[in-house]
Amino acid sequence: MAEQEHLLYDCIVLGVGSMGASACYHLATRGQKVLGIEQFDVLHTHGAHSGHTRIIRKAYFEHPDYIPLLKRAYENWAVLERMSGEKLYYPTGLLYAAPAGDLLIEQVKASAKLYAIPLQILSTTECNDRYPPFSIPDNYDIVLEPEAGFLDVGKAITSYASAAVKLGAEIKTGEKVMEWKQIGDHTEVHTDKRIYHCKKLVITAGPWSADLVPGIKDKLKITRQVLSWLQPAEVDAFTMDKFPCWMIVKPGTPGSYYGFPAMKPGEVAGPAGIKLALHHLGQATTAKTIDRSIQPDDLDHLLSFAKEYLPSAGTTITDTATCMYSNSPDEHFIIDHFPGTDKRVITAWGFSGHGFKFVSVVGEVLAELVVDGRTEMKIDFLSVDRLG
């Protein structure tokens, strides 16, 4: 009977890494007895959090209800770095270009005018003057938005989980989950391991999320994300302190580029140079079976749009990664009760791509879920019942 007792939690958290952690921080604030179970270590290459940095903006072109949410993720951002004493957000701005009347700008500054975000308008010649590795062609439309930037991804995380630890929550790490089922008022979690028992159950998963929700197979699909990094000849141009976080469009080609300052030696880990990737969903594949090597026609694109767009990046590549997007079917995120389980197994899945910068409120909302039943954050727009 004790060691049950001791097995029995009012919260189990089914993988502790972005999401996860700062769902086992949220629920250990209100005093839950929390437990996170992660297959891998809090910090690992096999989900989606891979890539060292993330961008993280307000003027949300992808649907302005996200932006309330955003709101309190800027604010929950501060709270962890007062907290935790680590730099998380840079604010380096995030310059946005598109030729003229694309859609993605003129969703950014209907965005921006709905919910008073500040944005600078940018002739060409205003960004190449103040950015002078860009090359922008003339007939784009340019913003910046200066309250943009973007979050150190690795310091994020384990700023979570070790704050999670110090007010109780038990994180247990190399541990694989292999089935959950409801038995009366309580949840039964076996892993490889050892059988738990919780009140209350919450699914952040990301890409292996299709192993432990039932039914979301055919409605979640993962595709394979690749990074890269170049190393430009004259870095100091490209340093946070004179260049933005950015997204392009070039014609021709689905979705937008992006891409990150390059870090001087100590300030965010991660490889030497300026991130590169392209925002759009790549192959099709599985969190088991994705191939992690890197061909050429992955790169090939990215060289280009470089040799265009920041000709004095160079073509030289100092390190390459993949990463997982976890596709829902329209793109927006799913965090809901799970159906038919009386309100006492919460999912979060199906973050596509966009999902971090929402991680410091997503635990939130979570954690009022379990506790409360119930959040007065606007998330209806989130709702599982939107898939039919």
Ligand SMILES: Cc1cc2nc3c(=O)[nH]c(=O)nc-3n(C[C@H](O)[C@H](O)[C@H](O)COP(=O)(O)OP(=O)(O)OC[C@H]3O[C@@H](n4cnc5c(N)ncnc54)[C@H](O)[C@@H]3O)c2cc1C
The other form holds:
Amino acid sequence: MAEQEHLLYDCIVLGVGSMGASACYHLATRGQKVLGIEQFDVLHTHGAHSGHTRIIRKAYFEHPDYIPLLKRAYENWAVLERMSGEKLYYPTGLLYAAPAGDLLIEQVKASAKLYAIPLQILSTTECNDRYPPFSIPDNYDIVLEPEAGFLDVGKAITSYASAAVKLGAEIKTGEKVMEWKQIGDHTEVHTDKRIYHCKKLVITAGPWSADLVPGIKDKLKITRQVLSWLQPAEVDAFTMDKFPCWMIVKPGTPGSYYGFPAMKPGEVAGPAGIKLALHHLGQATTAKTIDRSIQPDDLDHLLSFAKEYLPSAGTTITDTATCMYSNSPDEHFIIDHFPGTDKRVITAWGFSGHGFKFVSVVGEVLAELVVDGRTEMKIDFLSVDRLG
Ligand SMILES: Cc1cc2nc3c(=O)[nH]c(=O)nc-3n(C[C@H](O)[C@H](O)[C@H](O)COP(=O)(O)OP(=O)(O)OC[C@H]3O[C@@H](n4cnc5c(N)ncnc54)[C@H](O)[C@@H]3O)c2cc1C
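In place of the form predicted on its own, the structure of the form predicted together with this ligand is requested.
To see the whole picture, the full complex is given below, headed by that same chain.
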């Protein structure tokens, strides 16, 4: 009995990756007795957060309802920076470029207008003069979002996890949740080591969500994504004091290419050179079967993009990585109570390749849903009901 009481938590967070680490912290700040359970280490390369850096931006072309959440996310990142003493957010600006009339730029402008987010409109000449590594065609629309930039993934996740532990949360790593079940007014969580009990359960299992959230197998599409790092001969022109993050649409390629400035040694963990990738739906896979080997096809289109739009980036690949998107049917997140559990189970999944910038606010929303059963933040557009 004493053992069972010891293993009874106010809340268990299943999966301490990006969203889970933040949820553990925000729950612990609300005085909850929290247990986070993670199958690997708190930071690892098997899920959705590998690759060291993630873009953060506010002029959200995907849906303007994300913008109030993003405003809060920026505030929460600043709080975490102050609390941890770590630099997490690098305001390099983000350059968007697309053929004239492309929806991407139209929607960035519309979202910026709606929420008064500063944007600078650049001509091709202004862009290529200000940032000499770019070679953007003449018929392109170009805008710069100065308050955008990137986040240091490793420091963000570990800072949230350590802050949670300091506040009394327990985080078990190397322990895999096999199943959970509702027993009376609490939930049992069975791992490969033991059984825990909790009043509330939060499931933040990223690409493994369909194994743990019943009924979503046909709604969650996991896709394989490839990241590459290129070493320019004249790397100085690409460092973050001179070069921004960017997203560029290339006609004929679905999605958009994106990239980051080069990090100086010791600035942010990760390979040397500039990170370059394609944000697109990607090839269907599963967390169990993903092919981690890199094929020539994975890199050929990245190199041919670089040759055309960033000619001085060169063709020397210093590193590559694979990662997974967890796509919902409409590529918007799902943050909601799990039906039929009397608000005792909350799920957050389907972050669809654009969730990291929201980590700092999603953890807070999840904590509010656990403690208060509701949140003041507007998340109706992320409800599970919309999927039918
Ligand atoms: C290549 C790439 C580029 C991206 N770029 C951007 C970007 O620029 N900007 C942006 O905002 N977003 C970006 N994203 C998206 C962002 O990284 C993800 O949306 C975010 O990391 C998802 O977090 P998560 O918590 O859902 O998943 P994860 O971080 O993978 O966490 C899930 C955790 O649950 C654990 N887990 C699963 N099952 C179990 C189990 N049974 N027992 C115990 N633990 C379990 C996993 O091990 C994992 O640690 C990108 C994603 C990728 C792949």
